[in-house]
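Take a look at this single chain in structure tokens; it is the form predicted alone.
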Amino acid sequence: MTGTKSLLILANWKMQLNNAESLALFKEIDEELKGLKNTEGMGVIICPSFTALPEIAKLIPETKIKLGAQDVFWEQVGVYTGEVSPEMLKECNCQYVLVGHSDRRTYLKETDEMVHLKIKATLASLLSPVICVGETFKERQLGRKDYVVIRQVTQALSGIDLILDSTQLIIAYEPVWVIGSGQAIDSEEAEYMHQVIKQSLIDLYPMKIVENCFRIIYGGSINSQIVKSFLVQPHIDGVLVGGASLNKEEFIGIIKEAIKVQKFK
């Protein structure tokens, strides 16, 4: 990962679409992005629902788009009635994998603990992880915004090496309270969780891992209308997106707007 940092634009769909209109819905997008410009270096990636996964993984080759899963267990075989393993995923052409996303955290009691064995088994896999933080709004009320992100980041990647040049992580700062509220946080105010995470990163490793291993990327009901604010925040690498990654033309939107802002970043 050296060289100029692209900007990443990452669709996480959840469990809205069915198998049909996920299908339907890449297709169109991979059909807009096909008539862009200038998409050299952006990187877009979609997660669907596993069930959707084997069919759309057959189109990935022949487009943009790298493909990632929302979510992963941390064995590879063995008695883990309804989970998934990294291996399985790499069979679907998955690259990425979502860990800790704050839904899991908050209605399947994921743990700390747990999100830094997934990363541990993704990352054995040569899958990229890309590790969700946030607050909670009580949390934010107390002041401990910055504490419980330095805690997840610490938490998850503590003991964990990692190798120049052939390790690729993602970190999406997701503040829990305004997930599905339709209202972003300041993008100043991102900006600097953005810093408090990089400063995180820092204490764990070498400058040359931190500068080339990770991206850190936000997320929290982004829009086109407001994602320039964020793209064009020097420690903003990219969006995480959901809501509005369903909407064809508001996710074309967005890649629009990164397209833009990547010619100056």
Ligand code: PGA
The other form holds:
Amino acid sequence: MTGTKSLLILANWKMQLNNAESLALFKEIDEELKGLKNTEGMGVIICPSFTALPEIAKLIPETKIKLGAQDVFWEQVGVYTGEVSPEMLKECNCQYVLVGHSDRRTYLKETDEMVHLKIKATLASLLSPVICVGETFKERQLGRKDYVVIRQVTQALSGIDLILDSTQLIIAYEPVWVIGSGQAIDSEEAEYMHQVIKQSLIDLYPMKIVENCFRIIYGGSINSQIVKSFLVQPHIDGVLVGGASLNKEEFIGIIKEAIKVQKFK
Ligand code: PGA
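Requested next: the structure of the form predicted together with the ligand (the form predicted alone having been shown above).
Below, the chain from earlier opens the complete complex, with every other chain and molecule after it.
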């Protein structure tokens, strides 16, 4: 345990809420969070859909919550119909961007190369990428989980120089078949995969950069009942929450568990 790292609790609302619902849920969570003690140093990040960002952005200066987007394009301006640039996200008070979520790798055929370009553009705009990696069930069955995750991390970051203290990058380890299934993997298994990811970062960057710039979090069917068993693991710096983040009680329950664990991290 480092003793200096705060835990990250990241909500991914996907395409589940309309604008009014997004705004209402954000306000409810914000209200609850303001009533909680010992949240200093805790990173609560919410990623609504693009269309909900401008309204929520107005509330950001008055809240402890940080805002993230669910995707980004790799150019700043140009003839790219339907795309959203990193600078546009900054205009919406975003600090974080999900990159390479498995929904996008699966349905939109996003490749490691596209993920790489998005990370580069995100960092150039001083936004923090949340780089999603994880193996499919088939890859796991074939004994290729370590290989797949090392490949995704390495290709995502290859050739990207990082400057100490000016960058925060998050790697989210999400075993693909577990996402939305209601059944997370064993927390010790997740801890092992986090160690694999850390080792692949050490192969790419000096230890100081790995320790200061990177956080590694787990995602996949997290809820308030099981979150503690993940957060107490030495290499797990937080969680990425999908379904359970759409329910105020559940999400606040997760944050409360994190507050308890934070004291000992
Ligand atoms: P889940 O989603 O928590 O519903 O499994 C996680 C994610 O897709 O990032």
